[in-house]
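Okay, so here's just one chain, in structure tokens, the form predicted alone.
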Amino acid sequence: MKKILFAASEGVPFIKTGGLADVVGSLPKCIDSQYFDVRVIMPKYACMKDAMKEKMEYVTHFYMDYNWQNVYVGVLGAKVEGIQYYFIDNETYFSGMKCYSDDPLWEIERYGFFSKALLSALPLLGFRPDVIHCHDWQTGLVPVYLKERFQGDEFFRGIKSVITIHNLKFQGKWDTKTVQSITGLPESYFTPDKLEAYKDANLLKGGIVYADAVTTVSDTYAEEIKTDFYGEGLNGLLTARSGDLRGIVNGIDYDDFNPETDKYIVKQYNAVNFRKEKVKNKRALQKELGLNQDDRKMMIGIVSRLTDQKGFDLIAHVMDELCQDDVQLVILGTGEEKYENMFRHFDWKYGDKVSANIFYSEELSHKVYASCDAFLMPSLFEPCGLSQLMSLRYGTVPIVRETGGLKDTVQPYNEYESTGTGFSFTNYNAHEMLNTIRYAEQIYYDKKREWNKIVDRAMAADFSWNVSAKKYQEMYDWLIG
């Protein structure tokens, strides 16, 4: 048996900001449990619900010399859906009302000290993984501190570490100096091939360059962040570390996003009788959020953080004269104010036509999933990508940027050859984005045959963990030789 070790700042069902939570939440659960026994640390954080928090048991406690102290780590355990939890606990670092916080050095010693904790708490486990697999740059310190202080004990020597890249540009950046007084690693580490780039101290930097191999969210993105443009400053670093870079597209958990048992929604359907039954939740939606209530008429839904890397200002740039179109949006998600007030202004002028919900609700995103007949995606980079996934899964044609994990899921529609799941265009441009809308209702109002096949396709897409379990297994297996 193949044990592994996912360490990561946040996971479903216990906490949960963004997609990587979904990711450490789902993807443990698909990964071959015959071969590999797969389990899961984390910081036990203060606003966790108490429903979860009464999972949890003590399983032991010691203190560890961190930040010129003698820091208290506690571990607690859990178990759900068969997968077996840790949590690193500690009410200095993560008593806070969120899960993050606004200072970036506060995080840095926050997930510094998660990351020496959780290796110095191994020992005490009963578990030696044969594989760390590290999240993002707040575990960007494992395959360091692994490579520094731990290798010298006989129960680390030979434990592997894989870091994985869910969006580049959070790196955990500040000076030196004080990084290397926090951390206590040797001065050596902060050199231009080690933890230092530009000047800073750089955790994620930190975790490239000492993890055995690195991943990243799909294959597009594995390329584009070798680039000037996607690299933000580690282009140089990741070119360098191509033979041990490699991308898996992330999958979603077709359980829960699933339309024939969705229980948000107001009639389940399935890829036999969406033809029929689909068009229910569009009147339902329709009369809730108090829009025109006409079947014919082409709905766009956006689910989304509503921020500049999404694409906002290309719709922004075109938004009114999208509203000439026959076409009703629905909008759900919060961000940037000058978005959240743009799409409040939109809703105000053309309120038959636009519905702007500043805010996040799971039940409404569903309900926009099964709901709607497209949904618009043009991000400016998207390391993967979760909602066109969810769309697709649920019928609802996506029309995309060509980026990143976008370019890898979503086929675009050839009418020549009947082929593609979805609409997409190429340049960073909002008025390349609003043809494509054009070019997606021209088919949907005077080719529905041909729609209908898109969506038969969209629905046949496979993006579920499975896949994607299969590909992270090999990489296993290839680093445990």
The other form holds:
Amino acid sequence: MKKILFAASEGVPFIKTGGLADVVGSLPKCIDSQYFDVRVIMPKYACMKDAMKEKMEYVTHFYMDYNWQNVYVGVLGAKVEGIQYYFIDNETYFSGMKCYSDDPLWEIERYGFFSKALLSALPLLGFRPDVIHCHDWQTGLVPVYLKERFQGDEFFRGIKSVITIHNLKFQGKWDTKTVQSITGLPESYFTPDKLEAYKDANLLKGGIVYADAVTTVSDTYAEEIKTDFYGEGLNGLLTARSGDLRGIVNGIDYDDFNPETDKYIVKQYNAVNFRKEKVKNKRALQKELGLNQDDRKMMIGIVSRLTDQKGFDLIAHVMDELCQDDVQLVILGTGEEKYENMFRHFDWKYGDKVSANIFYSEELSHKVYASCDAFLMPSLFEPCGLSQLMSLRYGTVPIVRETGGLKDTVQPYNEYESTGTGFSFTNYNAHEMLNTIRYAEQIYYDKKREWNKIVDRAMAADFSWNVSAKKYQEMYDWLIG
Ligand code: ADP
Ligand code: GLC
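Here we have the form predicted alone; I need the corresponding form predicted together with alpha-D-glucopyranose (GLC).
In what comes next, the whole complex appears, and the chain from above leads the way.
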């Protein structure tokens, strides 16, 4: 049995702020358990739901040198749906009201602690992974510590590491002296061929340099990040490591996201009966959110973190124009204040057409995926994107910008060949987006049969983990040798 340990800062069903948690929660379940024992380790956050904390049991504890102190490391465990989870517990580091803080230095200290603690805990867990699968900058120090500190120890010798980049924008950067002092790594690691980038220490860079393999979450993003525009300053390094860099497109959990069994939605439906049944969800959502109740009205949904990445500048730019059209817009999201306020403003201005829901709700997100006719995601960049996959699964037609995973997962509608699962545009331009939305409106209103065929194809597309989980397995096999 090959042993794999996922190390991440969030994971469903314990804690989620975005798609990373969906991946960490769903991928391990889809790795072939006949050959692989996959376990997951994450911090134990005070803000996790009580029901989840109640599942955890004490495993062990010890004290570890970190940031010039001898600090407590608790380890808890829980088994959910056949997967063994471990949690690193330390009240100073993980007690906030939210999973992440806004203080970049504090974030480095917290996740540096998590990275060192999870390695230190392994010999006590009776679990020696063959591969540690790290996710994003928060676990960037794992490959570093593993190569430079722990490999001297018999237990750790030969453990391989892989880092998956879910978002290159976040790297964990701070001045080298401070980071060196916190992490206790020798000065010699803070050079431009190792952890240093543009004079700062960079944890993601450390992970990329020291991991045995690097992956990202779509083929297109794997190419894009080698360019200046998408490379966030690390394109040189990623180009140099392109032999070890591969794109593996994300999947979603087809049980959690299934319109036929979804408990959050009013009317379950499937690929055969959606023409009659799906609209009942729209009717219920219009009522719930106080929108005009009209089955025929085209409803466009957005479920998203409200950040620059997601293309909200484009939406802000043409929102007044879009609201002149015969459409309804349902927004669910939280994030940057300027976008929260922008949507609140349009909700106030066009109350019967626009519904801005500025909060986080698993339940409402499922209702939006199920009820809307189209789903808008005009991202500036998008490593993979899961929301459009959820929309496809629910027969809600994605309208996206052709970047990263959006390009790889949404096939643009071609009316001449009658192909495609959604609508897309190329340039980061507000009117190009608006024109594409209007084209979708035209098909929706004037060629309903064509529209329904797009829905047929969207629901037939397979973005379960079937194919991609095998690619991860092949990579683990290759690493283990
Ligand atoms: P990212 O990871 O960049 O945020 P993804 O599309 O990969 O984008 O994943 C976003 C995930 O977070 C999806 O599961 C989406 O449904 C969920 N999500 C985002 N905002 C909210 C919200 N306000 N309420 C509920 N779920 C949300
Ligand atoms: C990141 C990306 C998103 C991706 C998710 C899971 O948050 O922004 O595109 O789908 O990670 O890999």
